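First, one chain by itself: the form predicted alone, in structure tokens.
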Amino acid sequence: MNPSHQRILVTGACGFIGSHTVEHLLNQGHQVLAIDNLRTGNRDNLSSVAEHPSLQTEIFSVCERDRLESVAAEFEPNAIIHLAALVSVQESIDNPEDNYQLNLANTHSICEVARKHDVKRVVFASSAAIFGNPIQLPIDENHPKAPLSPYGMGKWVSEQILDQYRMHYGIDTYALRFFNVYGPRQDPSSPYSGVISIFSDRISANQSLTVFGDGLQTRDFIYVKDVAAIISNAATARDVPSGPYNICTGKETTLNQLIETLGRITNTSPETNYEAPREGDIIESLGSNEKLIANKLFSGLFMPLEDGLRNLLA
């Protein structure tokens, strides 16, 4: 599916999704320039490919525009995958200035680097948070946008920046709207981490779980290796229309069902405490992936949730 030997610049490459994406790109025969400032990423996440002859790793922040320009000029990428970001709803509420810099200004910087260095494709990590609480399910790409947090708003405005660069400068841009990604390397120690990694870690430590709300809120969980394959295809595949894509399985799971499944896998009955909902949290989330499938950004079968959880807990 993918033409071989492309040069792909990846920001946020030492993070959870970024490291799996780098591995997938290398396995597909591409050259990768991996950039990360290790703010939330971990260099150990790339340990399995650290000595790969097609991998170059640079540790600095995308905020360092001059250095970003320099490495892009030297590497001459065919595409940029922009995964570096402030990664949580709560952190964007606590630190709105960081949200602006890391989720808005840096997107503009990436687009400018692409424009100035003749990079023809940019793949951007957007989020289902742009939709807010849905007025209909499943959510398709045309669903109204009503973000509930600075994080969601930053992702939505970033999509508009990308679209302007597509219209005026001929850059193919892909806004990948991640729903709830889970899998190995998601840091459970972070208060901003995904619910699956936090729950899995606490169950393994025989600790109680905390649910914000009644546990009936739903999420569309997608396994990280499936996401990495989609990102790689968006960066390298021929004849894929640019624009926004929902990155989801089209299946919803309540948090209570998630806890039940984790308990079954681990043969435990975790104590669960229910607390008040958090500001900015979405109640229901279920995506439509019809556009994703129709344009062949993903082929095959999505990892079933229980199988993915077993992989995570193995």
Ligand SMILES: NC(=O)c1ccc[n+]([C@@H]2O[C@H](COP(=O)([O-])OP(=O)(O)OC[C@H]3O[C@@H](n4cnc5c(N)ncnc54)[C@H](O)[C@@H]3O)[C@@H](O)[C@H]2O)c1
Contents of the next structure:
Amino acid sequence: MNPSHQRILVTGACGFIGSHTVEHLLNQGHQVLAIDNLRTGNRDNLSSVAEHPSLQTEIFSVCERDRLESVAAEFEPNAIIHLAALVSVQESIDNPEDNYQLNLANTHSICEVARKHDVKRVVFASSAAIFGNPIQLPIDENHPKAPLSPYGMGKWVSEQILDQYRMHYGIDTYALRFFNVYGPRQDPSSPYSGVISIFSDRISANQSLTVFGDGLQTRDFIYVKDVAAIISNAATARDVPSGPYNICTGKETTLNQLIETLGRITNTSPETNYEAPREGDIIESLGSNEKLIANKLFSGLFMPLEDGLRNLLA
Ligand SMILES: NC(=O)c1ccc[n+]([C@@H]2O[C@H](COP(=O)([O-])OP(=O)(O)OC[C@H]3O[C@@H](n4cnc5c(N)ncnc54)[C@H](O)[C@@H]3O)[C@@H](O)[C@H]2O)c1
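Having seen the form predicted alone, please provide the structure of the form predicted together with this ligand.
Every chain and every other molecule in the complex is listed next, the one we just looked at coming first.
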């Protein structure tokens, strides 16, 4: 595959990670077909590239299989990046049928579209949620999988669907297991959204913060533009072995450290209320990115958390 000027179909393109991925692909000179039904995404997220001559945007649901097939047949993508999903763990518990359709059946549809239209690569947004409560840290790709929600189950079963398409139909599939992604355009409106988007939104509005537990729980936060570069590489780079990859920095940060850093950047001391831990919340999360680095899916330095937070709050 020639790494330059490829044709990439992106689902979930108007979302948080999707919009940064589209921008990155366009900056690299690729042609992009962006698909989104605006379920949780927003067309404005693509406003910086809306008039780009290499971008075509289509607003419809991945569930509309006939339409998906016809745009794929016309566009003839070299690769599909499948980011569209039901993204809230709580919503997956409340609406398991929607979770089945959006996080599982749609992955199968995407693989079928790839098989029928001779698309050689599929890059899928998986999640650290497939691991459940870690039994060893850092979490590497072989860590046991024990998802605690329909959301995590959907991602894990999706990975197995991808494996079948790799084994039997020769499609290179990449399951990118994102840890905690943060950065501009993450929607803070849901209580289950990323903690960084909620905290920075509340600090900007001079509101207090709520921490469930003692604040010593850790997360592996990765900046969205680093994630976009990794997704683009997975879709276009030569000689990167297919399979699962943890997408993380390999650094853990406690929520208390996060609050302290946000306070330093904004020159405030946010009032913080500590409440009882939420059932099912994971205490420690830290990924190993050795495989990601060894296979050159990411090169250079990860955005340091403090710098990423400054960009977010700028
Ligand atoms: N943000 C994170 O920290 C994180 C962590 C792990 C995994 N992920 C995964 O990364 C992907 C992107 O997540 P995000 O954080 O950007 O969330 P997001 O909600 O901003 O993006 C999801 C996008 O998919 C679109 N979408 C949903 N259903 C669709 C459908 N049927 N047809 C077309 N478009 C549809 C939404 O409108 C939205 O634009 C998701 O698959 C998510 O599960 C994200």
